[in-house]
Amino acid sequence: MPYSLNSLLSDTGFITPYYLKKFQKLGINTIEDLILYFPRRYNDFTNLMPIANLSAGQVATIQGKILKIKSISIFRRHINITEAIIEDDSGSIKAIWFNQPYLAKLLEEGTAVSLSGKIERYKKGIQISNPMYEKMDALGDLTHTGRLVPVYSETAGLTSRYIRNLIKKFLPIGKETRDILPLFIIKKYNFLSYFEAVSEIHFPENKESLERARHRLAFEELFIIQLASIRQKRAWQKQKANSIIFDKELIRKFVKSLPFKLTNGQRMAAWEILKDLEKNYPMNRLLLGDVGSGKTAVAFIAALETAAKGFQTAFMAPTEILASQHFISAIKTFKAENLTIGLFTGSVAKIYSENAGISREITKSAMLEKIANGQVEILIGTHALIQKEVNFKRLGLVIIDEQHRFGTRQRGQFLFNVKKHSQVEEDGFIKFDKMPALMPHIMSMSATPIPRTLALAFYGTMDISRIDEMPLGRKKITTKIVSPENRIKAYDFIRRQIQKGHQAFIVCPRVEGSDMSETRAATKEFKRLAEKEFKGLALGLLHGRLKSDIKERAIRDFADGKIKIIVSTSVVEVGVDVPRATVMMIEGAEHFGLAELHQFRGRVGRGTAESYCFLFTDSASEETLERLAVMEKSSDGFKLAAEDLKHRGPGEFLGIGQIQSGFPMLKVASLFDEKLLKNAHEEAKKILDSDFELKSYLLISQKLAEYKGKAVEK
């Protein structure tokens, strides 16, 4: 029976139901899925050596005949040992396998074999331990030994050996695939054909051919992403928006009234945003800035300009804590501007106007009416802002804080609400229909310093502004890893800081712990510290499951100095600004990424006193300690972000996974290959400049549709 790339594995007759379930778990259902399931790493078994030349410590491949083989069960130790003597023209060596008794029958005496593994010393000499094995055929075509051997991501009961055998069987069907890249791109970069690249990524002839295969497949991945980004950006720029003309005198007067001087980075970012607001198509700008760099001040400048021209601003934050902080900050900042400011979350609605002079709580229905009538000029809130019931009269600007915490659909819901009477395709790649409704300008903010390559790959639809300097007076924060034996010393240090009039954060990874975990949970740790190490001091507890009024009270009491130490989960990562806090202590630091740790650290050092960040860990892992040590050496958010990306990949790094960010997983491409990424961007742009609808590039168009479909599916 002939098979095609679309053939289901279940129809091939080669795979039992047991293994089919395993493959389905990995998302592999068709022959094409299998062929495109690329290795995660390779075992280098290319070092083929005569047995006589072997020495302990080497990883080598030997080829010879089996002289003897036997399997021994040691019942006392509950293990089985299979021993064999392998001979080539130069000598012989013992091979040993544990708990694989079937090998004694599979590898019979006289069988020609190829073995790859580590050479180890034992009492009587050297041996090859637990080697990969395969029988030699007349052609010498090796799959599991004597070459760069692919290792795949596995699931229980499904080994790389089994996957290798199956891929090798079906790989020739991959010849059906057609190259989507135009011939001029393939020639320009001397790329392998698509099928050659797929073949070499699985079974490379050598390291050079593997690198060429990776280069080819990585380019295609990045090329498709860039096509999607550029097309989306241009589609966005075809929309209409209200032009909000820059009022130089208004902004100059406002900036002069601020209790601090803007940094050059803030000035440049504000200028770029204000110029974007003047355009008759909607702004889509991402403002990146390290913790404490002053992004909110820039956002308020844009909001003031918008309000001055009679338009409303929606300011969305990921948590009620952060939304409340922004509301309080806005009231202070705009005290002389005669603005009506609202706070709208899942649990509270508040309104502030200069006429009243205070903020007061109102009903949600009253707030919805004020929003619809245009009476609220700046509305700050959480996901509550994107409810269908929320209707703005003249929405001119949307500000999304910590935008990576919102999924694509959540970020786009403002736009769907604006155009709710039209048929808008909600596919994660917002498709706009032709209608007269004006779109709001969009400004997103992130305190996670996104490396330039990641920004180009995943934020190509947005223009980017960076605040790459800190306000004057911000001191460097001393950061130390604290091992278990130094825990008491750290507690004593914190107590002395409190005695000097300072305050401290203690962050725990989860709200509720379990006996199975060594991670200290916030609720248990709060109780323990209050009864032991910090008995007699005013402690507070903060986590996401507390009621809104209790959270607000805890933050307010901490800010007022009534609480000296606040024990919290990661909700303090953003939005809590307490200048008297000088110590950030993080329990189970190994459970957080470097970007998150840097965010926590940014909660202190906001006053004039020396500040400290203590990374508590019970881990003895060398890799973990090396990763955390980067925090001790660097306070550069962009450098830490790049390091974090290496360890965790873009999905985890962004905090919400690639599923939420709206992009399928990268299989081959590295976001650290800036040159390849720029080449992919350049070629995608050239093609779209000449043929935006891709009418002459049907294969590319089909691939792009498939890519977008997978993003939606995910």
The other form holds:
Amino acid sequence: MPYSLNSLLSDTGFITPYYLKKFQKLGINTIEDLILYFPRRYNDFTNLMPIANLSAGQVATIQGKILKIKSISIFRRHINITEAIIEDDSGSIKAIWFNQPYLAKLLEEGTAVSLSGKIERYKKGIQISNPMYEKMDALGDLTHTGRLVPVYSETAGLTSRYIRNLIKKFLPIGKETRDILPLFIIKKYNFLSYFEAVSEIHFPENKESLERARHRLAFEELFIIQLASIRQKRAWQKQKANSIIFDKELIRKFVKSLPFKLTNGQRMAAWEILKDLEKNYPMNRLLLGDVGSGKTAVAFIAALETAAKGFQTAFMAPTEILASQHFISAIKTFKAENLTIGLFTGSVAKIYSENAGISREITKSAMLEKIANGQVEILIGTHALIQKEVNFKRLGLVIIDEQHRFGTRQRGQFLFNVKKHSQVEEDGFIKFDKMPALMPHIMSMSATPIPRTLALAFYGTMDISRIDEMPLGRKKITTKIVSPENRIKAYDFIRRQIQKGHQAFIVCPRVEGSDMSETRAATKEFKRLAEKEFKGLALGLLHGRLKSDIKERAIRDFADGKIKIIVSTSVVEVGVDVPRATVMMIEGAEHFGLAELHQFRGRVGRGTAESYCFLFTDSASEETLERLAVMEKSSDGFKLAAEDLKHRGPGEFLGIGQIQSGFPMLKVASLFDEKLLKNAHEEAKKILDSDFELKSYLLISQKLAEYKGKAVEK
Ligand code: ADP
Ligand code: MG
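What would the structure be for the form predicted in complex with ligand ADP, given that what you showed me was the form predicted alone?
And the full complex, kicking off with our chain again.
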């Protein structure tokens, strides 16, 4: 054939403009793109049966001759039925298709066919209904029947049958692709060659060979990700940073001053971080801990040490609400430390210093000056911290809270602005060829419940600390799905909680003007509750579109107990900390993922009182109720995430935030294939140890460049 892998589908002459457009929609332009469009699943049509042995209920393949075929239109019912009799050496059976009248011509009497489908009972015996069909050629090579048949995602309106035919046609061109894996790796793991693997993934010989193909391709995906992250990590560590020496006495005294005893997990994490700060290359550490595990306290310890050595800390949170809450709690926590603390968001600049004793609002330019002259020691804020005009005098530490909420670009931007002439590219990747400049230490925090090995795949550029335990005395939060008829009881319950001095959150899925008529928009719900169910009680409203001072006041009033019930959108998902709140009531719970619901639930049960989470849903779908029921049983972020994965697939499992962050999406590799991931990690490490620049691995090097390109696009 005159084509190559790079040939455009449009140049092959096989595909009409109508279909070309559909392929374009899927991002498929070249023959290579097409070949790398992998099946979503397979139909197992390997069960080849003599017709005489068939029985109802089976999925089977039969092969024989068409004895008779005819097509009848039933106009009244707008359907067309094609009926055929198929015969093999053992007997004959009726086949029936709906609305495919052309089959009567295509499969005319006498044609040798192969049919795969379900055997069903009907009045006079059994028949095969709507089977997949194909003519048999002399070679007996099957595409649509009688084998493991690939099924492709049909999102753009392309049928699997059509895609299958095209891929079969062009697949041989794939022979020209070269294996990027070095021979010694292929040998060591007894891998299929790349081309064999791609062929098998489309048209597997059998289940074992399909598994081998998957294994081979999955390894390659993980291997590339590992190479990229190990290289990035090492390049990062080639840079210089200020060494901030761990003052044990200072930290001991501070920890003693806290109103609680640190958990072992917090202690360990703090220790690892303080040790990292001592190094003369920048830390890049991720602190993972479930909602409520007390990550903030660990971050504050690092910030204190940094300030004590005369360096500034930038503490970035994804929302203004969270930033201002951190500001308030920093002031409380550092009461005795004589620190100057700033709050800087898109709409407010505030400064607190020990001498003044209170926080006061200042102008933006005054704030910029205090940042530039080093007066602000701990600066807490939102994206505002990464604006161009923000110049720190001696930035020692960057803390990124709820890091999964930020894009790679934003995280990279931070560094970019830190050192205007640094070698950090905009996307956070680092060029290797320039001289290192002084970088701040970076500490990211997240509650993403991610298994250990998986973290290797997704956070491979970072070191990881984990807080694996919750502070003592936390009680399990009683979680209940509330059916519509029990709504009134739930309101009564909340009123009684408030009489006891507790508080409640009510979360609604969308703000006013939403297209989901059945879900109670927060604003409407707020009005309704204020006039009816909770008349006379102090109610607050919180959603993303409120002006920030109003938002901040609502949150503060709630934290201070002036507001008893806060009606909110999902903006309360992250961070907000109100120990007296004991009820989290979630409207339209089915609209959220389990991991999200778990985050909401983490807003209560922060004090010592018994706490409750009520999930409201009007949905009667069994699947939804089953999914929500998992919340009643489990309070383990990991389990819930795994459950989410079952129900919603990896894309949603990782959360929109993470997809935006340019996380690599895996086509083949299973998220939980730990052994393969470990192997990929080890091999990548070995290769980089011997040849960091990949000078003798040109193909790998090219692939890596492509991969990087893709990650940046996202
Ligand atoms: P997260 O890890 O979700 O960010 P926070 O840092 O907001 O959690 O902490 C949750 C709550 O737990 C806060 O009220 C905090 O003061 C409290 N807390 C933190 N550490 C401890 C501890 N060791 N013992 C008791 N309470 C703690
Ligand atoms: Mg937090």
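Since we're looking at a predicted model, the values are computed, not measured. Only the largest set of C-alpha atoms that superpose within 1.5 Å between the two forms is called the rigid core. Positions refer to the first chain, counted from 1.
Worksheet item: For Phe315, is the CA shift between the two forms at least 2 Å following rigid-core superposition?
Response: No; that C-alpha moves by less than 2 Å between the two forms.
Worksheet item: Against the rigid core, is the Cα displacement of Ile563 between the two forms at least 2 Å?
Response: Moves: yes, 2 Å or greater.
Worksheet item: On a core-based superposition, does Gly374 travel 2 Å or more at its Cα between the two forms?
Response: The answer is no, as the C-alpha of Gly374 shifts between the two forms by less than 2 Å after core alignment.
Practice prompt. Look at the Cα of Lys489 between the two forms with the rigid core superposed and state its shift in Å.
Written response: On core superposition, this C-alpha lies 4.6 Å from its counterpart.
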